[in-house]
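Single chain ahead, by itself, as structure tokens, in the form predicted on its own.
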Amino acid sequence: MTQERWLITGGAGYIGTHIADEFIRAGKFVVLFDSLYQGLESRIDYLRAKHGIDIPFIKGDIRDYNEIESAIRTHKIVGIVHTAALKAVGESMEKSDEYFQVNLEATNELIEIAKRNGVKKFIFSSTAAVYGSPDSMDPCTEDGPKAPISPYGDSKYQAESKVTAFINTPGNFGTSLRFFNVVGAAAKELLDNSVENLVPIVLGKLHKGEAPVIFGTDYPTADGTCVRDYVDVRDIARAHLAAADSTSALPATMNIGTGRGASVRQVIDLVLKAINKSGSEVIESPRRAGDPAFLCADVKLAKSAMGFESKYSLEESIRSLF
């Protein structure tokens, strides 16, 4: 049986390399495309050594459409996992034009290239940022209100509609997976180098001998700090594989989370405990604009549509970083 051949955009990224790892383990052939703006070629080197195979890597911007089309034709790609994006919420406020160009226009162009080249499968890495700042303490459902509050969230939300139009075409398959807060690592070589996510931020502070900061301690939650759904990156990779292997039509969008919330204070406590610094100083600061009190996933749809459930606990995710 010939191997299914998949292109992973953002393939040198934190999430992209974990997806590649899972796909290779499942017997798929992957081609990785990344600008190395935030991706690391060392992650790909790690995967090559781990699996003992050559993994084709193309360095290129997601807006370099000729390069992408060439890769798809050269490697006879049958499916695309599209993770390449700009994803810093704050930065998106200052560079909204670039965010729409990279996250929306490039996604649309990638779909057009897929159509021209007979690629029938398209899995889009989306985000819980499409839900914006809910004022509800209920988990977000896929068909619930969408009100993105940043150009990042808005660009991803609009890109979802392009993906939905593609997968609604007879003969095409795929979905948009909305990740909640991604944590953990399969190996130290694949660690998250983002400055956007809570756990790397906390570790960065501790590494510099500084105290972690909690923004807002007066939210209507059990301990007064924001509650989020933290999902392991290995589960994110498993969800992409489940979507890729699905033999029936999938919902246009699915939440990928745990369905369980953890507060900022709980996360910081778990990190401190993992490095034997329980009881260390934590600075409490006022709320930041736009932070909802509660943002967690309703995960029933991913389970019913493709049998997917997260398997890693937050404690396991944090332990995996050390």
Ligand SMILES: NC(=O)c1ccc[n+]([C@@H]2O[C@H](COP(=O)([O-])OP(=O)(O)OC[C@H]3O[C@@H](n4cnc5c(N)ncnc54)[C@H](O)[C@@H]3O)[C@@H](O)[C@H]2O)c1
The other form holds:
Amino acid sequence: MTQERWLITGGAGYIGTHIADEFIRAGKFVVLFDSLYQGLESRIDYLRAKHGIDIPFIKGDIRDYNEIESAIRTHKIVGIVHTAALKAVGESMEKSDEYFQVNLEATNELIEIAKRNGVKKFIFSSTAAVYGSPDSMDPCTEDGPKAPISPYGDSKYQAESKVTAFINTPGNFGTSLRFFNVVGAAAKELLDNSVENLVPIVLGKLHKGEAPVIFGTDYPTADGTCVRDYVDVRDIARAHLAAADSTSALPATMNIGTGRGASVRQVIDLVLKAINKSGSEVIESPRRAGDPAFLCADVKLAKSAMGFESKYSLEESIRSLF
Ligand SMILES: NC(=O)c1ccc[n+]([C@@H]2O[C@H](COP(=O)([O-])OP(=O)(O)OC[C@H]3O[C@@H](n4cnc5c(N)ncnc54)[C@H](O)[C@@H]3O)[C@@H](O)[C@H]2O)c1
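What would you give as the form predicted in complex with the ligand, now that the form predicted on its own is on the page?
What follows is the entire complex, opening with the chain shown before.
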């Protein structure tokens, strides 16, 4: 049987390399494309050694459209997993033009290149940030209100509509997956190196001998701290494989989460427990603007559409980091 040939943009990134790992394990051929702005070539070296294969890697910017088109042609790509993006919510406020350029314009152009070159499958990394800061304490459903509050969320939300137009064309296939808070790692070589997510932030503080900080302890939640849906990166990779292998048409967008919420305090406690420092000092600060009390996924659609359910508990995800 011939191997399906997939291009993974952001293929040296935290999530991109986990998807590559899962696709290779499932017998697919992957080509990785990344500017190394945030990605690490050492992650690809780890995958090469783990699977004992050469994995083509192209160092390039997704805004270099000739480079990306040449990669698609050279490697006879049939499907694209598009994870490359700028993803720092705070930074997106200061650099909104660049965020729209990379996350929206380049996605649009990538879709045009896909069309020109007969690529029929497209799976896009979207985000829970499209829901913005809902007042509701109910899980977000895909067809519920979307109100991104940052250029990051807005750029992803607008990019989703380009992907939807592509997959609505007869013969094309794919979806936008809205990831919630991604945690865990399949190996220490693939750890998240960004400073955006709660667990790396807490670990960074502890590493420097500082106390972790909780922003807001007066939210209307069980322990007063914000509740989020933490989904393991290995589950994110499994969701991509389920989408890639699905033989029926997929919904245009699907939440990828666990459907379970954990509070900031619970997450910090789990991290402290994992490093045998339970009961250590935690600093309580006032709320930050824009943080909703509760942001969790309704996960029914991914289950009914492609049989996907998360497998890893938050405890397992946190343990995987050590
Ligand atoms: N990590 C999360 O919790 C989370 C949650 C929701 C959505 N997402 C989305 O998942 C995707 C992957 O995120 P991640 O956590 O792996 O982040 P990451 O930063 O590790 O991966 C993104 C990759 O894209 C690359 N990149 C950035 N700009 C590029 C450009 N112009 N050209 C080529 N490559 C470029 C970076 O070098 C990086 O390797 C992103 O689209 C992000 O918005 C992540």
